[in-house]
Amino acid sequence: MIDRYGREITYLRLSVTDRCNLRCRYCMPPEGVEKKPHADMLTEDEMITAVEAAASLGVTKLRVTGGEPLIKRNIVSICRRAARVEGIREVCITTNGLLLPEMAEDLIEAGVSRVNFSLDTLDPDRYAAITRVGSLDRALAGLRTALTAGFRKVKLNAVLIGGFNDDEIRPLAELTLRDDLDVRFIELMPMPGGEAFGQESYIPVTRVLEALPGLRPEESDGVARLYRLPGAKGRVGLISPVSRHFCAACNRIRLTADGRIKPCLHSAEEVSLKGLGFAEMREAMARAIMDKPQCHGELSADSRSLSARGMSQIGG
């Protein structure tokens, strides 16, 4: 489907549940998100039908999501019943990879071909004090998994900060050196919940280039600008959420795990669909994706997003 403003919407990220085994300081509160009643929240079957009216509508990825999807019981049924639908090109996850190491077969045999694994730094100590009560160990054995199970794509998600992580960015990227895997630097946005990050957390990724001079461009995918170190086998990627954003390419949709069309990641707009049927599902998708905006507002520690939620709450 194209929007008012000649995009055409073919990527819905489907958040499935907004609960995590760890409590990212940029993304959820020290005590978790509070526990909404179960009736509120989107079941399996509506989750599918919502991925059949969007793939009516012209969706052809879809990307899993949380929170954390993978503590969610039934996640491979969802992954495997949306990877039939018809239309559906490509089934991706996002996750911490804690628990990956049991799951990783079970996904690609249900039909998830692409895993994007999210870690910030290769410091024990720091991987502890971001996660609050995660450990490195045990997300590193994720990303062994990941590397080696037989998904087609592996893509590292490190959220760039000022003053944590600013001095990893090479032992970071040169993980490219060993494994086809992009790594890919991503802005801090200053989404609800966020503020506890000052205005020195929010650094450019163009921070990468100063630090990789031997960088080398390549063809851009989506919303990443690419790059390869010499003679790596993977690539650095650049998203730039806020010092560039890409608003004009924009071609993504969310749906939130209590039902809520997200046009805009940084709108406070919603439209819900838990309780409809497949008719009236594609009716208010469409009608969000005719409402998508333009481009959201100006993003920097002084101008927050306009979302009503957090990450955790909207899915990565």
Contents of the next structure:
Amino acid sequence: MIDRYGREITYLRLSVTDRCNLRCRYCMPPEGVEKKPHADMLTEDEMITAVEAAASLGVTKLRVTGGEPLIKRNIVSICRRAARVEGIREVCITTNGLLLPEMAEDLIEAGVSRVNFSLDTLDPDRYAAITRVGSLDRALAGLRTALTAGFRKVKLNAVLIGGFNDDEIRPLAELTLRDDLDVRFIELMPMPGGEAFGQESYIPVTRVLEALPGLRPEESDGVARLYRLPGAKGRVGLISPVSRHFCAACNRIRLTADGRIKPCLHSAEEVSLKGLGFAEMREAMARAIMDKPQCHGELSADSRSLSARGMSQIGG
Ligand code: SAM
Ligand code: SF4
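Coords for the form predicted in complex with S-adenosylmethionine, given the form predicted on its own:
What follows is the whole complex; the chain from before opens it.
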């Protein structure tokens, strides 16, 4: 479906849970998110009906996210059923990867072809500090599994935070030397629920180009500007939601675990699908797509996202 600004919406991000086994400082409060009544959350059948409604409107790509999608009890079944929906060509997952070693095989068998793996640092103390509860060893075991299990593509997403990991740009980027892995640096976004970082934390991803003068530009892919280190198997990507937003090319809508369609990540606008059948969901979704804002306002440490929800309740 084409929205009123001429953007073709082909991509749905489905958050299957707002809960997580980590507590990343930029994403969640230390105590986690408030538990919502089970009855308020989408059931597996409702999620699949929503995917069917989206596919009937032209969505071809589904990304399963969270919270942490791998802690959802029925995640393999959701992925398997979603992958079979007519019109869906690709099911991808975004994960912190801690549970991948025990789940990768089942996910692949269910039809998940691509993984985006979130990892901001290669330093064990920093990993424990940014995730509040995580162990880098487990994350690295998950990354190794992601790279060897047989997914068609693996990307590593690192949130770039001034004063925290901007001195790790090279080691993170050099993960692309040996493996066919795309490492993408993403600008920190000022979201509700996340810690209030100071202005100096919001650094543009162009800092990566300064740190790695050897990067060679490649053809860009969706929201990421892509580069390659000499001789590397994988690519380095820059994603700049703050310094250079990509609203004009935005092809996505989001569905939260409690059934709200968010036409724009940074707008407070939401449309509820909870309790609706296929035809009503399709109609509500079409309305949300037509009402998708042209652009979100500026974002900075002082000018926070207008989203009413934090990232863990949206899915990134
Ligand atoms: N738990 C999964 C994970 O971490 O990959 C999926 C959900 S998480 C909300 C999706 C992505 O959002 C992660 O890559 C995370 O780094 C990113 N994210 C969360 N809060 C962010 C923020 N304030 N700014 C930029 N990216 C953020
Ligand atoms: Fe959990 Fe992902 Fe948010 Fe980290 S970024 S707290 S792993 S949902």
